[in-house]
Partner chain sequence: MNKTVNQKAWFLVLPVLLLVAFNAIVPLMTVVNYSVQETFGNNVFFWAGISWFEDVLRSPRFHDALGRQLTFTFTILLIEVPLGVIIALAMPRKGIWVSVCLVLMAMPLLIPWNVVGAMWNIFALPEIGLLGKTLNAIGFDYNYTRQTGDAWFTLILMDVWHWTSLVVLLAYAGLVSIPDAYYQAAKIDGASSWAIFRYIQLPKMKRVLTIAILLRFMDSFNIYTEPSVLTGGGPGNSTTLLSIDLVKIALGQFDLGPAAAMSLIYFLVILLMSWIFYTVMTRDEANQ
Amino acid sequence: MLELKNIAKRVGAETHIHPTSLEFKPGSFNILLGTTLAGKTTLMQLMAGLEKPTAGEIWFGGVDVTGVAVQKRNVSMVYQQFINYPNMSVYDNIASPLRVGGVDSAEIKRRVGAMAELMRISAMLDRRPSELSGGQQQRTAMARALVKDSDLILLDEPLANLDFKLREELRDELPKLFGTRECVVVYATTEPTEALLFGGVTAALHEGRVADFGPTGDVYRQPATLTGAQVFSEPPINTVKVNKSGDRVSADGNVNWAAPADLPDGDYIVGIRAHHIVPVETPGSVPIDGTIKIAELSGSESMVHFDAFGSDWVSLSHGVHPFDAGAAATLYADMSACFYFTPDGKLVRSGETGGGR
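How about the structure of this chain only, in the form predicted alone?
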């Protein structure tokens, strides 16, 4: 088990990681989800031993490894930007950690071959990295990290530079690859959709803090905080301050809807994801009047940014729904699917599962 015990990282007057405690179990696939500069890479470098925490401890397998150098840990790390040995062939790049570990040549050949096949680079094993495309070099770097039987594997947005088809294939293959291993896998991404595809356990990060942590589906459907919901929503989650009184919830004094029976009277922040707001009225939907800012149409989806309640709201719906910028429009929200948060951002009720957390 990998345990982060109240670790923090400060550089001068800046705090990159606020006090954080997390546990990652053996055989688990864990995701660090957050925007750029949320702290994902710094947290991984602390886990690997590439950086030392300013405070707190890091334990692995029941041993305090806080001050242990990365060279003395059985860890592999893949960055978004590929790193390969330029004077070695692809085969030798992948085989290098196995040779350092004293693995016999027959086993090296078997494992390199299997990993090259997974990464679709079997035909390139005799080439040098300079003869490869950027995507092929990244696959080589990934193969070298994954071929080693590491106790801890850290993947920092490793698929970002790959083509769409290969990304989709590897998103499916990576969890299977680690399914029979007892290693701890930590995967960093900026994409909520990618986190949902992988499943496992997710830590939602924002400005060096963990906003939520738990099974990925729970963090998505029942975010503990508004910040966690914002991290796990793309397009951004729509929010508005509301008041619940009696059997009604009202927003901005004009828009109102039936209140959940189990919601106490008081002030809340409502959050509703973009795919619960559509241009077509549905049974029980609540009309939201606004002014169109941008309409982005693709072959299968329509994304509409509109001004509502004095802020930018987003609708994401199937099909093509044209709107003119600057025009008044009415969109329809399924408020039965919204989240209710306290004014300080704690979840009270999740409409996506019909209950609180």
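Next block: the form predicted in complex with the partner chain, after the form predicted alone:
Below you will find a single chain and nothing else.
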């Protein structure tokens, strides 16, 4: 088990990681979700031991490893860039951690062969990394990370530099690779969809703080904080300040809808994901009148940015719904699916499941 106990990282006057405590279980797949500069890479470097925390302790398997050098911990890391030794063959690249570890050559041969099989690069073992495609280079880097039995495997946006097709392919294979291992896997990504696909446990990071931590589905459907919901929404979640009194919820008198019965009176921030605002009226939906700013139509989805009573809204819907920029339009929000947060951003009620977590 990997435990971060109140670790913090400051560089000069800048705080990169605010005091953070997290626990990762052996055999678990953990996701660090956050935008660029959220602190994902720094947190991973702290876990690996490449950086020392300025405060707090890191424990692994019940032992304090805070001051232990990276090469003495049993860690592997895969990076966004395809990091391989440039003038070694793919075989030698994959074998390199085993050679440093003093494994005998018959065993190296067996393990490299098996790993290459698993990564589907058996035919490329004699080549140099520069002769491979990006996907194959990253497969080599992953093989290098997985070939030794690390206790901790860190993957720092490993698919970000790959094109869409390769990314989907590797994304499908990844969870299978770790299936039987007893190690802690930590995977950093900027994409909420990727987190949802992998499942496991997600830590939503924002500006060096953990906004939410828990099973991925729970973090998505019942985000503990507004920040967590914002990190876990793509396109961005719509927010609006509302007031609930009696049986109505009203957004500054512009629109109002029936309040959920279990919600106490008071001020709230409502968060509603883009796919719950659509151009077609559904039973019980709340009409929002606005002005279209941008309409992005892909083959099967329409994303519409519009302006309504002074704030920006995003709608994401199935099918093609043409809109002209600048035109007035009415979109329909399914407020039964929205989140209610307190004004300081704590979840009070989740529309997807009812209640909090």
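For clarity, a rigid core is taken as the largest C-alpha set superposing within 1.5 Å between two forms. Quick caveat, the model's predicted, so the values are computed rather than measured. Positions refer to the first chain, counted from 1.
Engineer: My question is whether S133 is one of the residues whose C-alpha shifts by 2 Å or more between these two forms, given a fit on the rigid core.
Structural biologist: Indeed, S133 is displaced by 2 Å or more.
Engineer: Using the rigid core as the reference frame, would you say D163 shifts its C-alpha by 2 Å or more between these two forms?
Structural biologist: Superposed on the core, D163 moves its C-alpha 2 Å or more between these two forms.
Engineer: On a rigid core superposition, would G253 pass a 2 Å threshold for CA movement between these two forms?
Structural biologist: Stays below the 2 Å threshold, so no.
Engineer: Having superposed the rigid core, state how many Å the Cα of V100 shifts between these two forms.
Structural biologist: A shift of 2.4 Å.
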